[in-house]
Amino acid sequence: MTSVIPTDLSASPIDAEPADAAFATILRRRSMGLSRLKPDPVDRRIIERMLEAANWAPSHGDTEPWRFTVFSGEGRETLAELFEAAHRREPAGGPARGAQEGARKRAFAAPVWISIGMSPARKEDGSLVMSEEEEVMAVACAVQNLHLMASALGLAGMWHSKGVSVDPAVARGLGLEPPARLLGFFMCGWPATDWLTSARRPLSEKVHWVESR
């Protein structure tokens, strides 16, 4: 059994039309990886609109800790070098030359890569204004905004947050030195396949209501 999507908002004081549009965008969002992306370039104005949506995410203390670097077109050569550097630092017996070449090709497998950095706000004494956990949550909100806008504009993509996407060598190459962190990359492009569909388990399994007596 999957979650039932409520459609009758007639008894609600909210304006149903924009609420329905927002909800439709949320339902449309899917994580779609490299194999599902076309190589076609994406206009910079579209990426800027996604980033502007990300920039309006909430952050405790108004710290706005999200930091992005966009790699597209020939700029992906720089990303390829960062991915290669991550493999070159492996100790003896680590990934072979083929793995390095694979990492390099990966940088060109999506037309757009956006690094997801977290740079926490600090006080004059160097301590954090907010906790690292709160800053990471703020960045996650920004990425969700970015992904929702991408989906609304017809772009497919996903947040990749493991392996070379969070490698310390890649983080350093992006200028993300501790306490800043690299939380991964958002890869995106025009969909090369049918849009994915999905389902969710019933909301009743995840929500407990405590109402007035």
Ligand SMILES: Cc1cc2nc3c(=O)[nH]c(=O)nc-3n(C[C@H](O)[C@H](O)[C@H](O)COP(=O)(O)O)c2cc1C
Given for the second form:
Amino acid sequence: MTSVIPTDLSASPIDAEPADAAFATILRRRSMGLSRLKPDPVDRRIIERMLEAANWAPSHGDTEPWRFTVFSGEGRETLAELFEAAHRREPAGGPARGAQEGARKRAFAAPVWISIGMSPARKEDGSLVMSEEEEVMAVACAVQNLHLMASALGLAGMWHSKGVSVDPAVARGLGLEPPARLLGFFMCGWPATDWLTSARRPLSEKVHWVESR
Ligand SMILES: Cc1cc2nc3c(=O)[nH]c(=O)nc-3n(C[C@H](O)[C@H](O)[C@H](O)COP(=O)(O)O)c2cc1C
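In place of the form predicted alone, the structure of the form predicted together with this ligand is requested.
So here's everything in the complex, that chain up top.
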């Protein structure tokens, strides 16, 4: 890959090597869902590295509102129970057998699941230090860091934010009571398929430069 740093900046403090490495990782990051993950376990140190990267995210007021729970190995039985709890709210009063099996199958469909929680900083009177929106944005920064590190380490994964991944019963089971929120799960594992490629619509559609008047 050629350097993205213009040569006329070579005398500046910008170091092309880390800038190019950062951009290469940004380009490599792809969302890869359950069907693209191998069942093989992932070494805990790999996950810890990703979580360390997440923990270096910015947050307004240094609130650091990201909260993660990692489910792997037999720990996924606990996750299956949480997914079942989401079905338990159905009118019948208890999960149908199919739903129970579905919950278990889903929990074991990835070797590692990381719940993405947002726990806002609060003042003594219980009010929020920062707006909920800012706290959610900080968590998104943390997840991006996590995903970038996963990609750099060759681990495939995806942020899932629908259905049971944001279910209130699952949130409760994770201790994320309001004003805390469950923003989804990051599921990951070694890639079982080719690494995905992607594209973006032109930047010119999204950027407006104002350089003189
Ligand atoms: C906040 C957030 C939530 C997402 N939720 C889902 C989801 O529920 N299901 C899904 O298939 N993809 C989900 N994605 C992944 C996007 O579909 C994906 O980022 C997009 O298609 C671009 O692909 P890329 O990540 O490989 O660049 C989510 C991404 C973000 C940032």
